[in-house]
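Just one chain is shown here, as structure tokens, and it is the form predicted on its own.
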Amino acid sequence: MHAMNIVPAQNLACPIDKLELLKEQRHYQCANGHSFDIAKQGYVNLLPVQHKKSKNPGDSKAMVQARTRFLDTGFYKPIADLLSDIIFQQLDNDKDNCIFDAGCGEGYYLQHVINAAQAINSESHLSFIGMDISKPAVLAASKRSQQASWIVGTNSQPPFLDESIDLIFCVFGFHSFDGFKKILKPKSRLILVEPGEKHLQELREIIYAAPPGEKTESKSNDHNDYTLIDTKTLEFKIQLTNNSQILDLLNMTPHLYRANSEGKTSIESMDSLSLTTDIMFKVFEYNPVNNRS
């Protein structure tokens, strides 16, 4: 036995006509002649203009830079560690697998999962895909690892071949249960990492006049074709020790746009902040109705 063989993804599909994309020297092309250039950084943009809701969708360059700085401090490493453990517990590591990070941001979590894979003894093949709708995010992610296929694309219409993904994970992202259905294999896994009710409550109390609860999208856990098979929670404290760390955290979250001006002023003068990190991991099995016995 030796470490897993990490190989390039072979299941990219044309976002226009869903045909298989074949890699040429510096571009991907489908049988109908649609061509997508591979950027010099190694990623490919599979987000056609008709799938965009705005000119520059997703996180801005400033948000991506703030998130990169914050995550690189290691504050959220316990989240990445538990995520990696859950992923490889759910997979048959003696089979070939394709893992898809849906909403990969600047690539921190997928890089962590790739590192964890290299410690597993198996002769199987493993491919990794990281995709985000934000071009600045994918550009940053492509600098983290050359072992993943980095894609600009949308979770509502993911540009992959039908039934070609073994596991999808989505960390604090906008998942699409419907968008994922076609690309997941039957009995494959979807892992959602979401904020719990106490997540960053100390920050929220400062920046909002009346702190809203964290929005947890799937309280009912009732999604056609998906069965919730496991839930884990992770809670720990982090201590931010300078104003730059505090501002980076604020700038990388949606709270930046929802905060009131008084709250933002308070944050801008703070030099330390103790925070609660409260995370939920939900593991779903994808079981399409027409495949159930």
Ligand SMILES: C[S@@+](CC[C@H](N)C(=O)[O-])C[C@H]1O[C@@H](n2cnc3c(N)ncnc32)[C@H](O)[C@@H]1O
Second form
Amino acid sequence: MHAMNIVPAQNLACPIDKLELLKEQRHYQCANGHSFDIAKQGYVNLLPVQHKKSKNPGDSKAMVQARTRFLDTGFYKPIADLLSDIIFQQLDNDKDNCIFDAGCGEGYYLQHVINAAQAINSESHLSFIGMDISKPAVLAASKRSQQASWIVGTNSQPPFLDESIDLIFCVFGFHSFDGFKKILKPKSRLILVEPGEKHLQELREIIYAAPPGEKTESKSNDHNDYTLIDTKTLEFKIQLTNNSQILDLLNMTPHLYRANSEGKTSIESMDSLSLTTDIMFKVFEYNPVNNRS
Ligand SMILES: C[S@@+](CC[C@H](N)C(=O)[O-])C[C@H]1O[C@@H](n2cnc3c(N)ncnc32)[C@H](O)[C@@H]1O
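Alongside the form predicted on its own that was just displayed, please also present the structure of the form predicted together with this ligand.
Every component of the complex follows; first up is the chain already shown.
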């Protein structure tokens, strides 16, 4: 039996002029001389200041730490397991593939997918890219695995060569159909993992006076080049057994900012909570029918 060969990504592109980035000792450089340092933890920042909408975009360090503590409890492992299954069902595992986690956060899901890849019997080469707009998130992710290329960057202008990605997945993230078009190969896959209507409904009932439904609509209507080929749902219960777990969950979701003060106070005194987890996996095939530009 041969385990898959995991190799570094070879398709990084300069975020300024889109030229191929070549790796030197401690930095990447394009033919026009734009240079990007490799941090000592191994990640590279490919988010130029002109692509930033704020000084410190994306999740804060406190949110990242709450997410790491929560995900490391294993509550969301069934999501990571099903995601890995779907990914390796969708790919032709006898070919070389580049898998990209768009909005990877602190790297929990990509680390899980990399572990699952080790069990696949194939002699082909796999490369993994995890990218997030939040520097604290990518810093945390780079500690989870040395086998991925970790990038600070934005989904709206992903810094990779045209037609160089075989599969993108985006978990609870800010996907960009337009941004992804530039880098996906024809007939490649995009997997969106999104909350279903019942996701964490018990938490929402506590923290909102009138709980809003989970937003399950995609954030862009630009689906022209993407065909939905499969949908799966996953529903299971989790039982949080102490207040830190409850606060970590609240801190890692956008719910915290929308909660009313009464809701926040009741959560602060809770020691246990039973929750419904309701997740949708949408698999798209990318078939370019429109001009890429
Ligand atoms: C809800 S978190 C999900 C993180 C991770 N996928 C997970 O499920 O653990 C959303 C992530 O998207 C990142 N993000 C927000 N806007 C982004 C963008 N334009 N490009 C890439 N990542 C972005 C945030 O920094 C945050 O880490």
